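What follows is one chain in structure tokens, specifically the form predicted alone.
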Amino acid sequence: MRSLLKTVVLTFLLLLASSLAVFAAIRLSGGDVTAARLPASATAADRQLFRHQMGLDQPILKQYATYLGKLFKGDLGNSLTNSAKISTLAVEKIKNSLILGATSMLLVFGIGIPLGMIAALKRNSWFDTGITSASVAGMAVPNFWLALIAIYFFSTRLGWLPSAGQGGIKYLVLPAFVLSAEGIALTVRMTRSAMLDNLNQDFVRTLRAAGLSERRIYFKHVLRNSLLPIISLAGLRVGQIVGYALVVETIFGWPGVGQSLVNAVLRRDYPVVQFFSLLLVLVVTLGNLAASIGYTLANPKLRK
């Protein structure tokens, strides 16, 4: 319990430090923030007045303290581009990103773990060779290049799936596949390696000598022990999906957090950028925290 409490406290401190880093980086990155709201014909005095009204002429630490105060009160601010409430904007964008991210995670572990198990149980067979080769290719191909290839073949040439937008399951197939491809490949290799390592342990021979069936040995004992490194991988996979979502959502025009963040950066929309950036940091940090807790619960040695 004490270790868990310490982890939670450290996670909170990490989030606080990350929020300050993101807040400062956005404001020190250069560019004219007034371009997001004022027309090109606006005078220098108009732009200075806008900065003063938004509090952007104050020291960064004072701006940060003001922002945290509003954030703790539930006030997320408004977009500089169209004055829309960020809380309203965030509901739809977060929902869309959750759909894409959850689907990708299901594909990563729903496909990666079974394929890794089969490859381990059929070691050195043609099936194992094919799965291993495909997983190597999956880790080698960048996701933005894979997205362009998928659009070319499945949308442009074959016309089976839409290339961009949102409107049903068909619109989800390509972005979810591209977002999960590297994760599937990595999960396959890790599952195969962990399964082979456990199959060579003494406890497997002992269980066979005790008369347990191969199915029970594989699924109850070998697979359970093999899942420990995969649980750790899950936390990293959350971070990778969050990072890759910026590219995938932009290429496929998926209206999620990643696409909104990229558009806000291009428009110098500070409030939108800082909220969605902090949201992504929060998701990655909580994902790692959940993986750490899950690893502790799954490992009897760590529980003791």
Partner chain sequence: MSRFRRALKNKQLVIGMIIAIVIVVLGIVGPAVFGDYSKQDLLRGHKPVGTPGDFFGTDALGRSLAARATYGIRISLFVAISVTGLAMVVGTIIGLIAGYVKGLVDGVISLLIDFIWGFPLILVAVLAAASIGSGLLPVILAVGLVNTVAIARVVRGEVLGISEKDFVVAAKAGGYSTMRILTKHVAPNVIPVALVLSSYYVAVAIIAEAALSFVGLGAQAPLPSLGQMVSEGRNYMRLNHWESTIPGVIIFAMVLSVSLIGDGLRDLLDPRLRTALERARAK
Contents of the next structure:
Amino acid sequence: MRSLLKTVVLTFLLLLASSLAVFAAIRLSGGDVTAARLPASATAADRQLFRHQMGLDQPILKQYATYLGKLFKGDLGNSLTNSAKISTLAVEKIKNSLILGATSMLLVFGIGIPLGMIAALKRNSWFDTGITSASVAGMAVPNFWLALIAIYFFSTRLGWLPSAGQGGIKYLVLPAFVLSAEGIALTVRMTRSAMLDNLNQDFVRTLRAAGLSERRIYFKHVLRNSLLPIISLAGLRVGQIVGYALVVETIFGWPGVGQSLVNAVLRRDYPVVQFFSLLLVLVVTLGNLAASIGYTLANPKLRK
Amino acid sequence: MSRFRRALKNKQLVIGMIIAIVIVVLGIVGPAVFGDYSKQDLLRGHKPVGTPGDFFGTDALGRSLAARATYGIRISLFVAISVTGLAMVVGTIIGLIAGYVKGLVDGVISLLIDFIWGFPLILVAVLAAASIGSGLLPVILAVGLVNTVAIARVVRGEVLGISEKDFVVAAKAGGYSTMRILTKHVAPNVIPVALVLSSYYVAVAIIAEAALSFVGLGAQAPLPSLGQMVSEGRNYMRLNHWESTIPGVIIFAMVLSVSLIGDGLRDLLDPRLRTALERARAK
Amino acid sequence: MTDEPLLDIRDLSIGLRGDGVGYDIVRNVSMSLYPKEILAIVGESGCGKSLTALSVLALHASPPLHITSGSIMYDGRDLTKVSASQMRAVRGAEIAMVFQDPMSALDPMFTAGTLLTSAVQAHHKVRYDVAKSRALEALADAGIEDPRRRFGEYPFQLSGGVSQRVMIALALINDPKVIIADEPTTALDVTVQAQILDRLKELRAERGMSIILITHNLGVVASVADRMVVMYTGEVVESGMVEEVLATPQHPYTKGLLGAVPRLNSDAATLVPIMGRVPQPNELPPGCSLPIVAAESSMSAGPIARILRYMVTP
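Swap state to the form predicted together with the partner chain from the form predicted alone:
Once more the chain from above appears, this time first in line as the rest of the complex follows.
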């Protein structure tokens, strides 16, 4: 428990430091902001004045403090491209990304763990071989290409599902599956190898000798032991989903944070880039923190 | 059985190597054979594979798909292999130092390593592009940082285990210098792990470069990147699917070959090292 | 000893099968366990004693190991032929096992209490509080000082000795007729060893249980067991009452074993090692264990150990 507290404190310090680094990196390339806002005919003095008005000539730490202060008041500034308030924009984008991200996480574990368990239970069967090879291939297909293939077959050819946009659950199916594909493949692999590993542990023999049923040994004891490494790496899955969402949302025209960030970078819309970058750094950090808390709570050795 | 003959018996390794050799040869000789990747001919656009005169097909601007794809292989391999190679060297050194020296140095290094390790490569690359602008440079920086950290992390863990072993303790007791212990006794035991791991990280780097170029933040026109070709071709899936299929299949084959090589090498490794690998591969 | 045997192993052979290999690791082993007796199986690592014991409850790794012939009679049934669910009903309730390394033999994710109550509920449809009170009793029976506290503790919180007592509680909890203890004290301190063995002896007296004790320690055999079986390279080479076997060993291997036991009344220099190593099953010439017999007949004088010098020739 004590080590957990230490982890939380250190994580927040690192979060502060890394967000400052991201903030500074984006701010220090501020030449682009002035270039984007001012006409090409602006003089050096005009630029200097603009930088002063925007507070860009102040020390970076002070700028960051000012930014955080505004952030907590809900003032995120305006987009450069359409002058919309970022705070209004952000709520909708975050909601959309949460729907897509949560569905994908659910698919990663909801499909990956059971498939890995069955593969381990029926090891060396055709099912196991199929699942194992599919997961090797699943990790080699880049997901943007998987997305194109899925769109080609399920939208263009078969016309079952929409290729892009947002609406009912139909619109969620393709992006969610593409986003979770690699995570599913990894989870299957990990679950399978952890289950096989634990099935060979001495404690399984003890439980058998005590007369427990195979089902109970498998689903209660072996599974509980195997879930530990999977929980400890769940934070990485969050990060992975966030990373791939940048690409997948763009392909499927899913109006979320990932698509907005990529578009904002392409358009050099710095206030938007600034906010969404910090947001994703926060999400990934919290995801990893949640996983390490979960691991501590699930592991009797660390919990006590 | 000699190590080489054992390697030849390993199917994954052999298949992976064959694919890899084909791709590397394509990347080296392709641009010379298929001509200028930027030569446009708007009258000969969207030609499918097998068209007389444009046997390997053309894109919307009538540029040779083969010339562009083989040049794209060069870019991809440069970013993935040279940068990951450098990351392996730097990461191994950092990991050796952190794991062996321990104490405050290790505390700080491992804290940073664990933190950065939690971030996906693609996000880091996008953040880099957000800071310094689109192009191959942010991709190279991101691949370098993330892969260095990933390798340092595993090497550190291995070193922590090894430095408790009797042969290291004996070397210390024998009065050998730290440098000598690290290079002669510890490093030989962790370098195989770092090597195998690097092959997996090459795969991650290939995907990241392609994905960044796909969304427009990586290689910029007129440089032909495979990811960018897939992206340009996706609007013409019905008209001429080759424009995205050729680069797509090449990316798939590259990633698959590196993964197969990694799996094959892992099987040749000491079984004790395999668990460390499985864990490190969880990304 | 006039009773019928409780457990009767007849001509049991266990083989390794698969991928182009096929040879028997345990060959034609026979032994009987009578009510209320402690039977010791003695032999060095790899002689097949643990495998024989595991096969009684079908706990050997199968595949690649298979019972190739013979029978294990218990309560009128041949345990090598019963169904999986019938075997499950025997495990823990009729015949229980205690394993060698208590630290790895207990599931690290569950408390001792959960393990014990699960074992009760595997055989009896009882409420949790009933199972719990039985678990507490079993912990006390196994000689644990503070059952309530241990009930809620995880394996990593228990010392080796306490873990082994939890294992014994797990074996006792469903009141079996037979307990098979596979090197139950090897991983423990000497003082704890003695306590555990005493507890096993008391349990036999209190509950009338029969115990099979697997060990390579002749001191343990002499102080605890009634009868003993000596195994070597997968075969039974000698068996009988403990006093008789120890006083007048017939088989050269048993003599060798006795020569390797330290004695307080002799100095260490006379401690005679058994030379060579145990041959692998696939290295045995046809006719088994013959090299030893042959060596013995060619010997006239000299230390016993010389007879046993067994060099495996490729």
